[in-house]
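Below sits a lone chain in structure tokens, taken as the form predicted alone.
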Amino acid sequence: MGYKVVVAGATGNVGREMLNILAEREFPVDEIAVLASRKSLGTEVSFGDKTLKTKDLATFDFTGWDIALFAVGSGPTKEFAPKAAAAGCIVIDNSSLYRYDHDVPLIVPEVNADAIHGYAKRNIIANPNCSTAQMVVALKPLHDRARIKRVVVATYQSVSGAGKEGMDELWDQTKAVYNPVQDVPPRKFTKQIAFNVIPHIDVFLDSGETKEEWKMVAETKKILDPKIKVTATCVRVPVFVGHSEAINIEFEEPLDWQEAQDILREAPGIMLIDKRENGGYITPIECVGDYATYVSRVRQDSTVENGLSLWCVSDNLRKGAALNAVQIAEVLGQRVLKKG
């Protein structure tokens, strides 16, 4: 007996890997709506070998599914997903807005996936940022083992993460660069992003950070302990897919390279590839598609006492979307709903 399961925003980026990945992962779907707003209404979406019009989100009635994973942007999430709790479907949101709500689990299945239980409160489960979600991961099993004190990170984030707008401003910018005729202002970004970086990412806050940045801090501190110390520069940079992080980490306990490499293998969810050579790392442009949280260039760090420098990059539409969403809906199938 398998789940009746809802995937609303359908048509978007990370809806759409949402489905490629319930059906990859094989999970275990009576049946299935997939819903969109009214003007995407009738477009049709793939799910495994099948094809799906989508229905109207605004009118849908959610009572008798299982599961929603919604892909709909904050606004469409604060309308539509107490709607879906109420009538008893359990909500996997990938916005925002429930993030910081103490009534909420912010989880990372490979992090903090005993928090689930937290979900009968508001029937709704949050899922984090797609930024932090891979640091967490790969800051975990380290964290298990030697307490983590402080992290400094600086990202670099894919234009996907800001959407379709984000990657066909990035398209368009960069055929112009080769066509002089051709004027691309940005739009999207606040600055031009082909051939360039932005040190920009989400709404400036009276700190001087960034809401990407401030989300980072909160967000790892929800999900993984409110003692560590976090500071974070997020950046934009001319890349499709792939978020990528330079991660520096300060230990309460000692810890040398070789046995952080040695923990990272064996650590769920993340694939180490870390040889001191030429190409002995891992890029964006190879993660694309994949589950894993790749993690490279794992170093002892000494300006820090028992300090360790990391490279760490992930499909940000997978990780750090879709398919985190897919896993927090494993967790419940296997802890709480247990049909499948």
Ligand SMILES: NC(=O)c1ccc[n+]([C@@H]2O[C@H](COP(=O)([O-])OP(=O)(O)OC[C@H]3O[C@@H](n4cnc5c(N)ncnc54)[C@H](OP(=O)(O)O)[C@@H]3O)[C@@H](O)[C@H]2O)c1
Given for the second form:
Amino acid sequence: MGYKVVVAGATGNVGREMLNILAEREFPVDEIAVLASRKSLGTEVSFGDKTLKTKDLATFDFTGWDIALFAVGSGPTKEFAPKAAAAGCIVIDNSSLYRYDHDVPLIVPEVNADAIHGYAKRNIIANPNCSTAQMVVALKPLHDRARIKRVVVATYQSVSGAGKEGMDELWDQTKAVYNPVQDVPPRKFTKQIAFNVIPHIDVFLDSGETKEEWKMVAETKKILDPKIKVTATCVRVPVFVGHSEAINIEFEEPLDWQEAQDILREAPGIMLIDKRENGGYITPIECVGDYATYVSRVRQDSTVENGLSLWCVSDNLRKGAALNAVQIAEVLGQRVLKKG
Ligand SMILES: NC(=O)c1ccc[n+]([C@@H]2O[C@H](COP(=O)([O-])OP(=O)(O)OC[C@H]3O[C@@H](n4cnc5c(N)ncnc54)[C@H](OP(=O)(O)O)[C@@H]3O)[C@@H](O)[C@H]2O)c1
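Compare with the form predicted alone: the form predicted together with this ligand:
Starting with the chain above, the whole complex follows.
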């Protein structure tokens, strides 16, 4: 016996990956419904070897459905997730809407799967920001060994993190560079993204940091440890899929780079590719379609006591969103619903 599963946002970047991953990992699905906005009614999407037609989220009745994976953005989530939850369907949400609510668990299964039981207060579980998800997977085993005091991270985030429109904008602007007759002004991004980088993701806060940077701080504290200090600079780069991060870590206890490599090699969700030679590291184009959070370039930082630096790359549509949501559904199935 399996589950009745809903994917809301099934025509989007994350929703399509959710369907791929549910099929790839053979999640025990008895019945599946795919939802999007009214304008996409009847649009065909793939689930394994099946083709499904999307229904309208606005009129869908969630009664009798077990799990709903939401990837529709905060606005529609605010309207429809509470309806699903009230109908008894457990929502796993990819938007930032509920991530910071004290009565909604924010989960990365390799790090804090035990928090799953907190779902019952609202029938909602939140999925973290893509940049946070891969970072905490890399930090967790090192934190367990040497207690992290402070993290300084710079991100190199792909345009797929801004949805379908972000990918289209990079594609259209790149073509326009070679065909200057067409002008493709910035729409989704604030400046030209083709052949450029933009140190601005999400809105500015009074502190001068962006909301994306603030999310990495707040979410790392909620998922991993509230005592860890984090400072982030989040940058959009002209890469279609795959987020990269340069992470500098200061520990309470000494940890040499060889031991850190050994720990990371054995840690769940991580693939260590770290040869100190040409090409002995992972770049975003190599992580696309994979489940792993890749770690490379592990090295001592001798400018602080107990410092390490590393490079971390992952498929933002997978570990940063769809895979993590499906992993949460798996934990929910194994530990709570126990049907599969
Ligand atoms: N991309 C990432 O790396 C990433 C990572 C973590 C979290 N997230 C979050 O995941 C969510 C989806 O992101 P995405 O990248 O998949 O965006 P996307 O490619 O733009 O897709 C958005 C999806 O939401 C649907 N949608 C939008 N408004 C709707 C409405 N009023 N009613 C019903 N459906 C509606 C769209 O349906 P139509 O096609 O009908 O418009 C589409 O299926 C966002 O909350 C995002 O912040 C994304």
